[in-house]
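First comes one chain, alone, set out as C-alpha cells in the form predicted on its own.
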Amino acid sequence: MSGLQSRRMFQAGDIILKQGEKGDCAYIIEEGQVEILIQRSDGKSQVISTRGPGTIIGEMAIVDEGPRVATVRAIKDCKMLEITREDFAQRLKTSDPVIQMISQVILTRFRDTLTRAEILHESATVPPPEILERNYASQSDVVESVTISNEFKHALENDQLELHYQPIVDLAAGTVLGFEALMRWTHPEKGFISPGIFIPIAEKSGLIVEASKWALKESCAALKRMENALGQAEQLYVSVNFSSHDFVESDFVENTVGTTAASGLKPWQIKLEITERLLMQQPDNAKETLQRCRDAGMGISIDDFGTGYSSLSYLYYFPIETLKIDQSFIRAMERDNRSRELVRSIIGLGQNMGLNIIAEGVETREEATLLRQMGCEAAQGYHFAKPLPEQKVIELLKTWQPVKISA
C-alpha cells in the first residue's frame, strides 16, 4: 500500500483480481500491465487479453455483487488507482437516472454473455478492448479526476487544506461585518490547485460532505479566536460553503447546530451559503433542512445570486436570509447599462423582501460607490481585501481603517 489509501501496488506474478471470488473494488491501471485469464468448464486458463495504462480492470464488481468473472494477474509491477463500489456508488447516485440504469443494464448482459460464452479469441475486425478503452479515456478525464479525488481523499485526511477568510464590509460604516470562508488547497508536488478544480470533483466524488464538515468545524474554530485576538466578542459572523450532497445528510442539522454549539459562537455567527441549483435540485428537502437551521438561529445565503435559475418564487418558498450578486454582474455594470439595471433590480427586490444584499467581487472605489448608490447594504472583493489566512485576517482587522462609502 502506497502514501494514499486509494492507491494500490503489485508486483509482476500477483493475483490482483481472481476469477469466482466477490470483488468490491476496480482498477484503474496507472503503471504496469497486466493478463486477464478465464477459467474454462474443462479446467484449463486461458489468457484472453491484457490491459496497460489508462485502461480499467473489475469494473463489474463495482455495479453489482455477483462474482469475478476472471482472473487479473500483474505481468508487470503495477501501480493502480482503487475505486470502491461505495465511491461509484456515490457517483452513481447523483448522476442522471437513465445513466443509472443503463450502466446496470449493461454490465448485467455482459456478466450473462461472460457466462454463456466461451472466450477463444477476439474478432479482428474489432479493435482490442485495450485500444477502445485508451480512446475512452483519452477522450475524457476522468483518469484525473480519480486522481484528484484520491489525492483530496489524502490532503482531508491529513490536514493539508486550509481556509481563507475574506472580508464582508458593511459599505456605508466601513467595518467589517464578517467574512466568507473558502477553501484552499495547496498540492505538495502540485502547488496550488484550484477550488474550481476540486470542489466539483470532490462533489461527484462525495468527499465534499467529510470536506464541508472539516470546513464548518474549523471556521468556528477560528472565528472564536478571532474574537479572543481583537476582543470582539459575538461582533462577527463566517459564511460557510455548502453542497447539494451535505443537504441529504440525515446528521446535517444535527451535526451544524451541534458544531456551532460546541465552538462557543452563537448561532447567527454561522451563515450558510448555498447555490440557487441546490434549492432547484431537491426544494422540499432543502426547505425543511433550510427552515431547521433557520429555527436554530442561523443564518441562510443564496450565492452568485442571477447566475442560475433566479426563479423569483423561492425568495419566498425558501427562508432566506441573504442574496449575495454575482460578480460577473459587478465587474460589467460599469460599462453595460444591462447588467447596472440588473444589479439594481435585485438590491431593490430584496429591499423589498426584507433581504440583506451582499455585493461579491468588488474591485473598485467606483463600483463600491455605485453600489452604495443603488442601497447595497455590504460587499466583499479585492477593493478591500482579498482572502487571508486566519492570521493575516488578525493582523488586518487591528488595524483596519473604516472604507466608508458615500452614497
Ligand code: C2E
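Superpose the two forms; the largest set of C-alphas matching within 1.5 Å is the rigid core. Because the structure is a prediction, the values reported are computed rather than measured. Positions refer to the first chain, counted from 1. Compared with the form predicted together with the named molecule:
- Relative to the superposed rigid core, the position of the CA of residue 363 differs between the two forms by less than 2 Å.
- Residue 75 is among the residues whose C-alpha shifts by 2 Å or more between the two forms once the rigid core is aligned.
- Residue displacement note: residue 379 has its CA displaced by under 2 Å between the two forms (rigid core superposed).
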Second form
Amino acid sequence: MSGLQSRRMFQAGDIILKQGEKGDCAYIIEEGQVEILIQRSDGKSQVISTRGPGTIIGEMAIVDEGPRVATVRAIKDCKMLEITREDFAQRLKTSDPVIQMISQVILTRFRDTLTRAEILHESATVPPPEILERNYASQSDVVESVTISNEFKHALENDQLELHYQPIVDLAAGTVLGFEALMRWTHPEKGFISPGIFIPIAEKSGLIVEASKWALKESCAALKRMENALGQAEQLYVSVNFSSHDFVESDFVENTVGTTAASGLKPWQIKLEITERLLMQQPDNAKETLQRCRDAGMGISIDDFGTGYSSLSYLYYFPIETLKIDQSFIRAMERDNRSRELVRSIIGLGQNMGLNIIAEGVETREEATLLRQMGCEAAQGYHFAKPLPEQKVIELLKTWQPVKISA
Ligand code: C2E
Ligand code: CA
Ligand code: CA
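Alternate state requested, the form predicted together with the named molecule (shown: the form predicted on its own):
Every component of the complex follows; first up is the chain already shown.
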C-alpha cells in the first residue's frame, strides 16, 4: 500500500498543520512532541493540548475534505509517518461497509460538536436551531444508509435478491433478441425497494462488487434455464449491469470470463452494460479490462448513452459493441425536435461505426414506429414488456407473436 511509508521530519517551531487550510494527510508521531492550537476570531490563539509519540494528528482531513480545525506546531524535533487521504480511502474501501459508514457518522458528529463549541464560545448565546438541525439531518441520512447497507448485505447472503428480465426486441423482425437483467429486492418488512435507492448505497459501501458477481452468475444460470424451457439454444443473450467499483477489482476479467464459460453459454450471449461516466472516470483501466472481455467474446454495451460526456472520441478508443440510447431522449422525441434529431444522429453514428443501437424506455407504438423509421434496430421498454421474473419471461416467450412495427 502506497503513502503510509513516507516519513517527514519537522523541527521544533515548525507549523505542521494550519487551521483553516485544506489538508489531505494525517501524521502518526513517531518521535518528538507537538502542540495543538485553536485560532480564535479575536486573533488570539490558545493551546488546547500537546501530543507525543504513538498519537495521530490531522486525521479528519483524510476522512473528509473539510478545512483543518486547528493548528499543530512542533515543540520538539519530530519524525512523522504520513497517511494520505488516497491511502486511507484505499484501506477504507476494502474494509467492512458498516465501518466505512460509521466512520462518516463519527466524523459528522465530531464536526458538529466543534461547530457548537465554537458558536457557544464566540457568541455566548444559544445557537440558532437550523445550524444544529443541518448536521443532524445529514447524519440521519448516513444512519439510514448504514441500515439499508446492512440489510442489503443480509439480503445478498440470504438469497433475498432477485433478477427480473426485460426483453430487448428486434424492431424489424418483432422478435426477442435477449434481455436486460435488473436487480430486485423485496425487503421482508419494508417491501419493494427500488434499485434507484439500493444500487447507489451498494456502490458506496462496496457491496455492489459481490452483488454484480451474483447477478452475472444468476443471469447465466437463468438464461440457460430459459433456453431449456423454450427448447432453443444459443439464440438469446442477457445483458448485465456493472458499476465502476466492479472494474477496479483485480479479478474482474477472470471472474467474468470464468462465470460465463462455466455456465455453458456462448460468450456472445453475455453483454456487459456500463455507463459512459464509468469509462470517463478510469479510461486506461477500463480499456484494458474491456478489451480482455471483448477478446473473450463478450459484448460491451454503453448504457444511458447521451447523458454522460460529450466527447465521442472514446467510441473509437474502447471496444464497444452496442449503444443504448437513454430513455430521456426517447421520452422527449415526439414533442421535441431537437431530441428527435439527437436520436437520429446517434442511430446514424452507430450505423457508421458498425455499432448496434438499442433504444431504451420505449413506451408507445408511436415511439417504436418512429425509431424503426429512423433505422434503429432494437428497443426495450414497457411498450413491449416490463422487466419480469424468470418464469413470466418463459411464459411470455412461449406465446410471443412477432410485434409488427411499420417501417
Ligand atoms: P438502467 O440500467 O438504465 O435500467 C433501465 C431502467 O428503466 C430500469 O429501471 C427499467 O425497469 C426501466 N424501464 C424499462 N423500460 C421502461 C419504460 O418503458 N419506461 C420507463 N419509465 N422505465 C423503463 P430499474 O429496474 O428501476 O433500475 C434502475 C437503475 O438501477 C438501472 O437503470 C441501473 O442503473 C440500476 N440497476 C438495476 N439493476 C442493476 C444491477 O443488477 N446492477 C447495477 N450495477 N445496477 C443496476
Ligand atoms: Ca442498464
Ligand atoms: Ca439505461
